[in-house]
Every structure is written in C-alpha cells, then in structure tokens.
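Form predicted alone, single chain, as structure tokens, below.
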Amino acid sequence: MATLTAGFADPVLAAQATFRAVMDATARPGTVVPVIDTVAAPPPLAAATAAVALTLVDGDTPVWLDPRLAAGPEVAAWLRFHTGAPLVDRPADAAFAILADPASAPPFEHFSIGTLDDPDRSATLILQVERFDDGAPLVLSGPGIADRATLRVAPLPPDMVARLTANRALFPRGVDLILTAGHAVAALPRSVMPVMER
C-alpha cells in the first residue's frame, strides 16, 4: 500500500483559515477566494479540494466519491485516515460528495436535498474544477450579491444553469455547491439564481 501523504501541518489554524475561506465564498456567491493552507493529497484529489475536505468532513459525515476519485484506493484511504469519514456507495446517503469529474456529475436530485422541516439535512457537493478563468460566464443573483456576479468556471455539467435553477426552486431545500480549483474556492449555495449569458 502506498504511503499516505500528510494532512495540514497545523490542523487547527489551517482548518480555521480554510473554513473562513469557504464561509467568505458562501456569503458572496460567485466570488473566488484563495485557500491559503492546502495539502498534498493523492491524485486526482487537488490541493484546495483536500483542504476543504479536511475542514468540513469528519467521522459523522458520510462521503460519496465520484467514479474518478473512487477508481483507486488512495483517495479513500487518505480521507478515512485524516477525517474518519465513512464512505458510502450511493449519492443519496452522503452528507458530502466530492467530485473530480464535475461535467459528469449525477443529477442533483440524486443527492439528499433535505426536507422542509430539516433543510440542513441536504448534501454539500464539492466540485473540483480545472479553472476559474475560463468557460461560459455564469451570471448569478441572489442573497449576498448586490446586483449580479459573474463567475467563469470550467468544466461544469452542460445543463448547469437548469440544475441550479431547479435547485433554487426547492429552497429552503436543495444542495449547496463548493467549487475548488488550484488554491482557490468559490460557492454556489442553494439560494443562488443563475442566468447564462452568451
């Protein structure tokens, strides 16, 4: 078995800094926020994705890995070792889903969307994208956005606007999205309404 790479050098301070980055991104949807403390995780898990996972996932949060991440044992072993998170086989059973191939993401309704009484039981999807400076402009409106925010990100599912629109219609239910690329993070909470400009 391959040697497991290390987690955060300073777990408390690094997790706090990463949590602030994720909260800043969530409060200002469409804004790209740097993640200062990242880690060397087994590929294809990227640095920012790994940092977010170490910060948000623990032994009480079931995690689903997409087929690209689940193809080899390294990512699963690393997550289990550093977070204690149980890995699940079905998207519907996950509190967090980590996807390294977001263009092929299952429909959002395959994940837990919560209930009207317990909307917090919905899943958070961590989408590992390639870049934040490319792709069709995703124009966003909603809470945390003064007028409109524009985010360029690639790759995404080809029906991303329809997915986000349907997700917003479920509010207060629905999934939340955290996007990671390189050493940065952005967020698309369920409260966001998208419009694709061409």
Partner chain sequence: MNAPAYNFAYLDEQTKRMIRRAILKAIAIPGYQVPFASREMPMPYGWGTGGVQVTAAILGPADVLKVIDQGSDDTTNAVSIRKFFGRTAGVRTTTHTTEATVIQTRHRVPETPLKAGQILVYQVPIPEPLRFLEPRETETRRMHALEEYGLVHVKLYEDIARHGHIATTYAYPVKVAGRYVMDPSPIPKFDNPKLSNSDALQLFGAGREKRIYAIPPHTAVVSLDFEDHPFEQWRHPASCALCGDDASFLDEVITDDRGGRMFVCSDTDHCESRRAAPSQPTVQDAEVARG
Second form
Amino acid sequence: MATLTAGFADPVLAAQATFRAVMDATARPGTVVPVIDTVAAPPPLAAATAAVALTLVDGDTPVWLDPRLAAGPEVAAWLRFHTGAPLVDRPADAAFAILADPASAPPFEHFSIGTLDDPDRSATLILQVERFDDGAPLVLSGPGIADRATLRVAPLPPDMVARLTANRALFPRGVDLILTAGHAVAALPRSVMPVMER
Amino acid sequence: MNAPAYNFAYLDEQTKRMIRRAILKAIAIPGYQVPFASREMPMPYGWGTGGVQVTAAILGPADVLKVIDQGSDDTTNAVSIRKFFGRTAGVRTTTHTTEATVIQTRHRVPETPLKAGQILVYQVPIPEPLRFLEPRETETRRMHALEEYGLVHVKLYEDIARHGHIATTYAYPVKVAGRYVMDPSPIPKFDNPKLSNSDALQLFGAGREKRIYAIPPHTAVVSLDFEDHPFEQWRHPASCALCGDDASFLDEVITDDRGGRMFVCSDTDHCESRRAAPSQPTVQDAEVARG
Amino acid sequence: MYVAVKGGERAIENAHRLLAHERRGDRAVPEISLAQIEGQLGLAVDRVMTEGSLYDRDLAALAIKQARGDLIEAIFLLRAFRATLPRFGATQPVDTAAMRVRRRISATFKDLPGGQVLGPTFDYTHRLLEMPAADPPEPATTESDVADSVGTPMPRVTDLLAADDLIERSPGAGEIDDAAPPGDLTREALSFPADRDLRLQNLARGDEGFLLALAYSTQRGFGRTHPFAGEIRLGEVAVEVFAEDAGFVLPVGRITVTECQSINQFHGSASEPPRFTRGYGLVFGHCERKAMSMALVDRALRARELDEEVGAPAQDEEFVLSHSDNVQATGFVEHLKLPHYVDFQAELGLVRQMRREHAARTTAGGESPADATLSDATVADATVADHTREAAE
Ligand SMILES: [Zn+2]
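Got the form predicted alone; any chance of the form predicted together with its partner chain too?
Expanding to the full complex; the earlier chain stays at the top.
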C-alpha cells in the first residue's frame, strides 16, 4: 500500500467543494465547472476524475472500470483503498462506471437504466475526456438550460448525438453522464436533449 | 460513555455521500421523488429534517445561509435551524435574500427573484402530491411510473363541480418539465409561478418520508388547471401596512379584540428592504383597517 | 405603530433555561443519578434502548434523565445520537438457544427440558400500591433462578416442535443467504412490499403502545392468528462479529434480550401440509410486552406470504410499517405547533370568499355555485378548505 497516492488533503471540505461543482454542472447541463480540490491519482486517472470518484463513490456503490483503467492494478487498488467501493465486471451491475477511453464506451443501454418505478436506480457514467474546448459542438436543450447550451468535448463516441437521443427517449429511465477533463467537470444528465442543427 | 464529536455540518461523510448521490439523481429526473436513507436528526421529524439534511449535504464554508419559516427569518424554527448550522458548520448567515447562496425555507418562496448560483432548499412534510387521493405508496409509485395522473384532474374537477372553484389553496400540485406531477411543499399557490424557469436551483427534502426531489434552473413548472378554470394566484386584496406593497403575499394580523386588523408582508426581508430603500415612500403610521 | 414580531432567538433561550430549571425540580430533593435510573428504572432503560435502537444502558439512562422521564423524547435523543455513529459492520446472528436464561416460560407445555423459570416478573404480583415504610427493609438479594438455570440446557420450544416437523423451520445459520445481507431501514428507505428482515427491524424499533394495540386487535378478531405463547425467554446472549482481517469470529460482549416466539395455527395450502407457524419478537433488555406484541404483529404481517386473507389493520404492511415509529409520529403530530399562518391566510381568504358567494346565492336565490358573482376584491379561484390536506400538514 506504500505506493498508493494520497486522497483528498481535507476530505470533508474537498468532497463538499467537488460535489458542488458536479451539482452545478448537473443542474446546468453543458456548463463546464472548475474543480478546485483535486488529488494526484494513479494514471491514467485524471485529477478531476479522481476527485469526483472520491466524492461520490463508496462501499455502497459498485464501480465498473473501462478496459483502459482496468489494464493495470493501480487504479483499482487506489479506488478500493480510498473509497472501499466494490469493483464489478459487468457494466450492468455498476452504480458508477468510470471510463478513460470514452470513444470506445460500451453502448449506454449496457449499463443500468433504472425502471419506471425506480428510475433513480440507474448508473452514473464518469467519462474522462481530454478537453472541453475541442470536438464537434453538442447543442443541448432541456431542464437546466435556458434556450440552448453548447458544449465541445473531445474525444467522445462517434455516435454521441444518437446515444444522447436514445438515452433521452428512455426518460425517466436512462444513464447520467459526468464528463471530466483535467481540473473541470461538465454533465449530461438523462434529461438533456441534443438539438439537431440545420 | 462516548463523547459526541460531530462532523462539519453535523452529518457524517457517508451520509452526505448518500444524500449527494440522491440529489444528483433528483436533478437529473426533475420532479421525481428519489428515496433516500433519511437519518434521525437532532430536531423532530416534521420540523425540517429533510431540508436540514439537504442543506447539510450541500453546505460549504464559502456559503452564506438564510433560513425562513412562513417567509420570516425570525420565527422560532427558522432561528433554531439557522443556529444549528451556525454552530455545526460555522457558516455565515444572513437575513437578506440577495446575499444568501443557500436559502432553506418552510412554506414560502422569497418575493425577491432568485439569481443563478443561489439554491433554494424546501422543507417538505408530504412529498407525494397524490397522497391525499391514494394513501398507499405502492399505488402512487405506480401512478407516477405510468404517468397516470387522471386522478388529480378528477379531484380538481370535482372541486369545480361542487364549489365552482379548485379547492386547493396551498401545496397546489404542479407538473415539472412535462413529466412528473410534484408537490411544491405547502407554499401558498401565490408562490407557484416563482418555481417555473427560476434562475436558481430548487431542492426539496422530506425527512420523515425519506424523499428528495429537485427542479433545475430554467425548468418549466406548470400548475395543474383546466382550460375553463385556469390557475390563478391569490393574495389578500390589500397593501402592506408597513411598506405599502400591493403585490406581495400578506399576513393578516389581528390588532385588537374589536375586529381591528392589518396586513403586512409575509416576507420580512422583502418588507424591510423596501422600507430601507431611499426611493420608497416610508409609511409613517400603518393604517389599521377596521373590519 | 405595528412592529413585526421579533425576538425568536431570545424566546428560545429563555424556554431552554426554564426547561433546565423544571427538569431539576425541587432543589431540596437530591438530584437523581444515572446509576439510580439505570439500576432502579431498568425497564424504562430497556424500552429506550429497544426503541432507540442502541444498546447502551448509560446513554439510555442519560437520555431518560435529560427527557424528564418522557420515554419517547428519550428514545428520540438516543436515535439522534445513534445516527452519528460510524458503522463498522453487522454482527453474527445471536444464538438465543445458547442464552444464559434468567426467565423462560412456555404456555404450550406444562414441563419441558430446562423447565419453566419464572424469573423477575410482575406476573402473579398483586397490584397493590406498597406504601414506603419509614425504615424499609432491603429486599433480600437473590440469584437463585439464574444459578439454577445456568448450565442447564434449555432448547427452544420451537426447536422441539420443529424436530417433529410440526412447525415451520426457521433457516439455520448455514442456510441464510450470505450473498443477501439482511436489510437495514436506517441505511435505505423502506419500500413495499418489505421482506421479513425489514419488517422485523421496523417492529423492533416500533412504538410499544402501537404494537400492543395492533396485537390486541388481532386477538379480538381483526386478523385472527390463533396465537400461543410458545416461549418467552429473557437472558444474556453473546454478540460476535466476523473479523475480515483475522478471518474468524470474535466475541465482543453480551447483551440482555427478551425473545418471544408465538406458535400460530396454519391449515396448510396446496403445497404445504398443515403445521404450526411462527411469529417472532426480539428486543433489547426486558421488554416482554413489546416482544409478545411484536411476535403477534409479525405473524399477522405474514398473511400474504401464507396465502391468508388480508384485510385487518395489523395485516396491512404499509399501514403498520409506515406508522409504527414513534419518533416519526411524534415529530409530525407535534409539528402542528409550528406556525402555519401562511397557509392559514390562504384558507382564510377562501372561507371569506365562500361566505360572500353563499350570501350572494341566498339573496339571488338558487344560483349554481359556478355562476355566483364574485366581489371585485376577490382574486381567488378556490373554495373551502380541504380538510384532509390541512390536517395532514
Ligand atoms: Zn411590506
């Protein structure tokens, strides 16, 4: 365990600040929000991704890691040590999924989408991307957005707009996405609707 | 004996994580009631434990907190909750709506329009808008799942048939983002329009009933009504005796035992701000209406 | 001139000072000690631990003292403290067959292995007030029942019946599904239908008076279950935890519990031969009335599972489980003391409007309410108070 990097310096206040960033991002889909209190996590986990994981994940939330994160033992060991989260092999069993290779993300419907009775029992996907100032603009509408919001994210699955549209069609079921890059987060909750630009 | 040592904002971190996860799901599914493992709080159920847990889960040292009950910062329960967070979180508190980043409320929405970055936390006694039509959770959950809201309309229409009006004056049901019928908490229906397309995030906590729900900013919130009986706001047809406002929600105050009464703003900060503003004509002596 | 009411903060402080004053009572009388409460009001301590869901006699005594003897208030204090404690894990199931028994009675067999042990009980006392004598003799100390029973094997009556397949079996330690740990309603919101583990947890925390009344109602025919007090036992059981790192079970102490197993009729079904069924009650300390009530209500709540007709209040899972918790109930009933004047103002306006409309109808003679003329001062669009709603909020 000596090789593990540390968690938050101040776990209580850092978790609060990170949560507020995620909450703001979720309440205003498409807005990029800075994450101040980050942690040094084992690569390829980015600072914001690690901070979000420490903030939301614990022994009550099974976590699925994408093949890039699961390739070495470091990320799994770090997560287990700092959060106590059980790691699962099947995407469908996860409350949270963390993906460092979002372009090859499994289809969203492979994750838990909840039920009509309990739509909240659905997965949250933390997609670690490289940047928020590149890529094709995603034009969004829906709750939390006055008129339209535009978000540029790279990389994303090539069929991202189709995926978001399909996810929205499942409403109130569906997955919720938290996007992380460097020291910032954005969110695409299931309520967002991509707008087709003509 | 174990000496109690409490965490920042009282709740332990595991509990906060659980509540935070519920809040994120609530925002993602506007108007849907997310079940959460509400904790026993050091104040009684029904006295704001849901709102207190939501506030405790979001509050940070940079926040400025305002707590109101019936629109007033000085009602005893508002004082008690404000002191609780002053003591357990050491956050700055305020009575000014414009200064607050987090406002916890019982039964009112402030008159001053909320801004982006502000969060309004409602205390909710009965989160289920269908509860008075159907007491069973198993049934109401199903009705929400299937979007079967005919029963609410039947109830509202029965009121019209019997009384000529819709008989609900507060906790008036709304539909959020075109999907979920939601209880706005027992605010007077005067406040309902403020819920729609607000710049602020609105969170609702029901401690005893163990539910959290949310309205994101810029979200359509529609009070249920009928074409021939549209939703209407109601307020006492009078002006505030202190600040003269003829648009705010008013409390009727009985001034003597001979039928003397007057009307004053329910939102005390709104009323005080109007009186402090130099442009506003000051009302020297309140006119006391005799009824 | 009217000034808005101020001074909530000072009023609260004064009220708290008064409370502390009243709590202390007559200064000429010595202050009651926690040891006295713990030792001499032991059954109050037991009830507070049971419904407070925390086994700690010192803290329960402290809560009773702070609550001025109001046990629901004391239960609330203990619960609020419990909510802040870290959770390390779940214990192994306690083995009540291995209980160090202080009291054990069965109403179903005259004699049985281990015998009937009356123990410390109010049963068979004559309820005559005993006026304190000027120089009361100390009651003789006695450990006889305990001494008699310790070491004597005392199999549970239900186990004896189960050996002949006359009663449904309860799953043995090895048979409990380890992959599905028992639910915990303090960690997850209760949803319906609830499994028996959650129902039992809810009943164990539930209000003694509420469960007593429900149990009584089943005896009077509202969901009859034909119960026998198969066995009631009181004594000490070992509490053990499985230490993950060490890889074995560690004892952490002993606690006093009361267990009641009721034996109930069951006529059998298409797949099951006729045999007796069980209701189960388990509480901290010596809360016998509560344990018995719990067993009866547990059995009543199994109606659906046993294909019995469901209709009585005690069989209605959502009704029973949603209203059993006295901390929730007292909070919500007592919250009616909080100001509701905003909502009342809204209702007030409407009652006035209704009266105007009524008067208008009376003078106009027989108009339908929808056509009634509204006075121009009226902005409202609603009518009389909805009393169901008002009462609930
Ligand atoms: Zn005013």
